[in-house]
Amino acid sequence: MKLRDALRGIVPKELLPLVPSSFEIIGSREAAVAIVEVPPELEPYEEEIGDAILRLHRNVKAVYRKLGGRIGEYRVRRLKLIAGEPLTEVVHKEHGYRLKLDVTKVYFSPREATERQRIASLVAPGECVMVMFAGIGPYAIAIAKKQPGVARVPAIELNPAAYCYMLENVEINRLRGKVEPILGDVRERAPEWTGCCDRVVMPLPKGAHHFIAEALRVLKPGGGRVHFYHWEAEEELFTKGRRLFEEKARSLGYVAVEEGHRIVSPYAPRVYKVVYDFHVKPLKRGSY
């Protein structure tokens, strides 16, 4: 049964089309939390919406409503409990690994599980792969689990709470020695890996373009791959991010050849999180 069907007779008929068609569930079969976006018109019915989600998903112990966008230096969500118990810490399971987190202290999207597996499947044995803005470690852990032959996965995160969860997740998934959690700003910590990496993952769609230089400089002298994420409106889809990356790369003495792009997830009406896969090489003298 869909959420809209579960709310028939509870929410006025004229408001039913506004009932969210989807929401995030973070956790496992044992315990999970749901995060839902409630339109302003449905605010008087937020508790009923939460109760309906609890009825539809027995493993969900708490339902939170999003209160606006992500805020602060660490880009965490503002959440309001609308149904269930005040559970915030869960263990999320996907593709054979586990991720522990507190939904009020860190950002995590289960909707990117497919994208994490796609990136992980591209990694070859022996690669050193840097993950910037690593959060609780989902991309780094997905890579190390999917490709056991990976050399190292340095994962940089600014949020101390997310970093602590990443440390724990590395232990939970027995990846010590493969994934290397690093606490700090990418600008300060990435240079420690200058010339060491075969691949860089940049899964921060808002502002990742400010760190292109750091991504390019950690690549090995012969170049490598960069997975660059960006928010783009429908009218500029697959253009703005490409231009930003290619122009910055050329200004730093590199040539960036796009190998592919795709929509990762919707962010807002007609706005999407997209990813570009680039093969980056040093620009030869005399090239144009």
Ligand SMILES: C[S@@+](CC[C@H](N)C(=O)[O-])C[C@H]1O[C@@H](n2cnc3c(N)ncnc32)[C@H](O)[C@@H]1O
The other form holds:
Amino acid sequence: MKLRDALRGIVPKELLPLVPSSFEIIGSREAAVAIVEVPPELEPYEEEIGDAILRLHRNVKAVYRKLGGRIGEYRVRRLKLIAGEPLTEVVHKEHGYRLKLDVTKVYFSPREATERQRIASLVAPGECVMVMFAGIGPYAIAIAKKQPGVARVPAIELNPAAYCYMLENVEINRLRGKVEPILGDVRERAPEWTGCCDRVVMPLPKGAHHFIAEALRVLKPGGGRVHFYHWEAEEELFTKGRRLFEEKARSLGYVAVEEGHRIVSPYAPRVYKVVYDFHVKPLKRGSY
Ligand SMILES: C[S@@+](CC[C@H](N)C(=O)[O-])C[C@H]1O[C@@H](n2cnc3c(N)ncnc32)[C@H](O)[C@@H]1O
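Now that the form predicted alone has been shown, please provide the structure of the form predicted together with the named molecule.
Full complex below, order starting with the chain above.
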């Protein structure tokens, strides 16, 4: 049954079209939390909305309402408990691995599971793959699980809470020695890997373009692949990020050839999180 149907006779008829058609569930069959966006018109009914979600999903123990967008460098959400018990820490299961996290302390989006699998499926045995802005480790763990032949996966994260969960997630998924969590700023920690990586993943749409130099620097001397995430409005879709990346690469003595792009998820009305896959090579003197 849909949430809207569950609220028939509870929420006034004229407000029913405003009931969200989807919401995030993070966790497992044993225990999960739901995160829902409640429009201002439905605020007086937030408890009823929360209760309806609890009735529809027996594994959901807590329902949180989003209080605005993600904030700060750590990209976390402010949340309000609207139904259930104040559970914030869960273990999320996707594609054969488990991710422990606290929804109030770290960034995590279950909607990006398909993108994580797509990236992981591109990785070849023997590669060293750096995951910048690694959060609790979902990209790094997806890569190491799907491609057991991967050599090393350095994963850099600034938020100490997310870093601690990443350490735990590496243990839970038995990936010690493959995924190497690193606490700190990409600007300071990435240069330690200069010339070491075959591939770099940059999942920070708010600002990854400020770290292109760091990504290119860690690639092996012959170049490699970079997966670059960016927010783009409908009217500039698949143009702005490509231009930004290509121009920056060229200014640093590289040529970036786009191998693909896709929408990862909607971000705001008519704004999307997109990804570009680039093959980056150092420019040969006189060849361009
Ligand atoms: C959009 S979240 C993505 C997290 C993770 N990759 C995921 O998909 O769940 C971006 C992450 O980058 C981290 N971050 C932001 N600026 C950073 C920086 N300069 N160096 C390292 N991590 C940073 C934030 O704390 C946040 O966890």
